[in-house]
Each structure stands twice: as C-alpha cells, then as structure tokens.
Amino acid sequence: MPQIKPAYKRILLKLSGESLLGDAPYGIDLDTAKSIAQEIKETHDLGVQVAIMIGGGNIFRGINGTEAGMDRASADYMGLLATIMNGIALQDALEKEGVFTRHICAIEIKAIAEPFIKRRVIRHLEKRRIVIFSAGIGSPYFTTDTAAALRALEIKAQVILKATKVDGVYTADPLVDKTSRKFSSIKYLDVIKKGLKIMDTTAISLCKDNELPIIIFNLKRRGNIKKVVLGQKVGTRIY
C-alpha cells in the first residue's frame, strides 16, 4: 500500500501550557509531555517540518496576575518565563524520543536557547530539526496565539495547528453549553464577529490578512496531529 503524503510540508503547532498538565492541577506532567512528544515525532517522521509555539498557562498566566492587581507588563513577563520552562520540558521529552531539536527563545537566555534569527530557524527546519519557540515574541501585551501567527508567517508555515481540549470551534463552549454546534469550517471574520474565544483577535487578523489557515483540534485524542497533517477531516478549519 502506498504511503499517504502529508497535506503540509511545514507546520506550526500551537500548544497551550495546559496541554502539559495531564491530570495534575498545576505544573508539568512528564508522562503527558512524553505522550505529546511521541505524537509530534510520528508527524515529523512523515517528512513534515515542525515548529512549535508553547504557552505557559500551566505555571503562570499573565492575565491572572493582572486580575490580582499586578502591573500588566510584570505579569506578562512572568507568563513568558513560564513558557521557557515548558519549552525546556518539551525539548527534553522530544530528544528522549530520538528527535533533534532547537529551542528558540524570544528573551535572550544563552545557556538555554538560541535567539530568533529567521534564516537560521528555517535552516534548522530544513535540516529536520524540530523547532520549539518560547517566550512568545518577547514582549508583554502579546499572547502566544499572536506570537504563533507571527512566527508561522515568518518561517512560511503552511498552516497553524492549534491543539485544544475540545474537537473544534463551537457556537458556544461545548463543555458548558451542551446544545452548542460545531463548525466544520468557519471564516476568519465570522470568528471575530461572533466573538468566539478560540484565539485572540490580533492572531486571527494576522492570519486573515496573510491567508494563513488555522485548524483547531482536540489534542487529547491520540493521533489527531498526524491525522490533521495527512489532510483528514479533524476539528475545525478557519480560513
């Protein structure tokens, strides 16, 4: 039987910090990190060039600090530092699976990661290294969703895959409203007009202006990353 060719050559996978929680209330569950690394490796083994933008909500969310009275910039920088910890954990898990990686951090921290240099990052991808982006774009007030859109455009990724805990975009939160309806596909403008909180408006607008598709899917279903990359109908496509 001939091998099915991937639908994409280069992808950016957006992982939330919460994806590393597993069943823990806080922090990083190493078994969960291992499981995610195995799924990413399976996708990488198809010949796909993989870049990952990692969040930090499992450790600290800047918005939570702001709501508690912290200065917004200070809280956001703490959130960026949380993403670096997650980046280190994910890099370790991937390398234990035998994959070559590079950790690219938007905040200079030479002992741990490389700075973002566009041509160098693209070269890493071409050399079959998985690239992990941490610290967003290195500035407060910008979410890791926006950072994912920006980096995807810079490295010329063909799609953003956003891993979530639900299997797509719904008319309302399906974990709260059982009558909510799932979209198989939806336009960028409709996401903004309907106020659907799947990604922030800046990220959606960046993708819209540059015609970069986004696929929202459930990370908790084993094999979904590979299915999406192979072009199977999984989750919701934003176009």
Second form
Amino acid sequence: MPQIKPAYKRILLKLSGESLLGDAPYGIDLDTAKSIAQEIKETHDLGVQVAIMIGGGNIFRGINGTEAGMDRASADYMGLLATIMNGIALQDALEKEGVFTRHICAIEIKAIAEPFIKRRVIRHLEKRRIVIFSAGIGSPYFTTDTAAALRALEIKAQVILKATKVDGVYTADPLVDKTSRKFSSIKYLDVIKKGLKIMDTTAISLCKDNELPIIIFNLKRRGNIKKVVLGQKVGTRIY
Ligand code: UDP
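Please move on to the form predicted in complex with uridine-5'-diphosphate, as the form predicted alone is already shown.
Next comes the full complex, this chain leading.
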C-alpha cells in the first residue's frame, strides 16, 4: 500500500532561480512557473506546511557582476533584486492555482512583500498559506542556499528540500561524468570534505550544526516534490 500520510509537517523548499528558466537561456518561463506551482499545490494539499526560498540565478548572480568588475556588495544587491522578481512570479503562479500565499522579503519593499517576522510567518503557515521568501537573508556575500538553511531553522521546518536538475548527490557531476554514482544518503561532513558542489559550505555547516536534514532531488521529474514529502526514496538525503 503506498503511504499517503506526509512524512513532514513543515518543509522548506529551496528553488533555484534556474528552476524557473524552463528551456529559456534567461529569465522566467511562465509555463514552467505554472507547472512548478501545480506541483507545490499538490504537495500542500497533502496537509504539509510549505515555505519556499527562491533564488535569482536565472536573472543575475552577484558573482557574475563581480567577475565583470563590479563591487561585490553592489552586484549581490542586484542578485537579491532578481530573487524578488522571481518571488513575485511564483506568488502569481501559485495564486492562479488557488492557494493563498504570502511573500516575505528580507529587504524592505512595502508595496510588494512583508518583512520577515518569525512568529507571523509561522502563523501564515498554520493558516495554510504558502510562504515565499525572497532576497535571501538580505545581506550581500550570502546565497539563497544559506538563507534557506537559516529560515528553515527559524521557522522550525523539519527538512530542506533542495530542487535541482539532477537526481541527487553524485560522486562527480552526472551531466559531465557519465561514470559518476549517486549517493542515496551522505553525511554533511562528507559533502564538505569531498567538495561536492551541491550546496554552499555555509549552508551545509548550518544544517550540520543544527541537525537539519536536506534532501536533494530532481525537480524536472514530475511528482518528485510530493514523493519526497510522502517519504518515498527520491534523491539523496544529507544528514
Ligand atoms: N544573494 C545575496 N545574499 C543572500 C542571497 C542571495 O547577496 O542572502 C545574491 C547573490 O548575489 C546571489 C544572488 O542573490 O548570487 C541570487 O541568489 P542565488 O545565487 O543563491 O540564487 P540561485 O542559485 O538559487 O538561483
């Protein structure tokens, strides 16, 4: 009998900006946003509380600006603004699917989003609203992976689900090295020691120190978010 009870009560889903790209080289593909929103809704309908940290890499990454000669902090603020645009697009897509949402932005931007207030966010989740976090932690020199770990801890999510374009954590990049092997689970420290570039080290360390599990899975396989939430063996568990 398939398990129909969710394995988690509250999750934090980390969506990279790239997840909104679809087949486009840049920006937001609205059909892709719609399909992700449908999957998130299906998962939410299981009764699980869903918070999302959205990235910005489909529009701008601070590091690209820095490489082109920009000041790092200024470039990172541009990256943060990119995440806000993605947050607006995702909120729109989710609301079109009929779910209630709240956009929480780490930079004050009153006309668009609320500030982060831990108790208020938890209340939104309890009231069955999907929470979208944008602008990472609101400071340059960080990534939205680290912000996902921080917010997950603050709102007491039981797990971080990190959506990627590969099936999990591999011994080497499976898109480059065809002989690479997938781990079904791997310890935090091994991810760091082996230099596996699945999430930045600050994020992994934060999760390690606070024993917050991370599941890396492939967003391109329809139904995967739901499967992970139902506790099925999908992707790689970092513990
Ligand atoms: N960023 C930042 N502080 C944060 C989170 C993000 O400065 O707390 C900036 C940084 O420039 C980063 C960009 O926002 O490159 C987009 O975030 P990220 O690269 O994490 O997005 P993703 O790879 O998930 O699409």
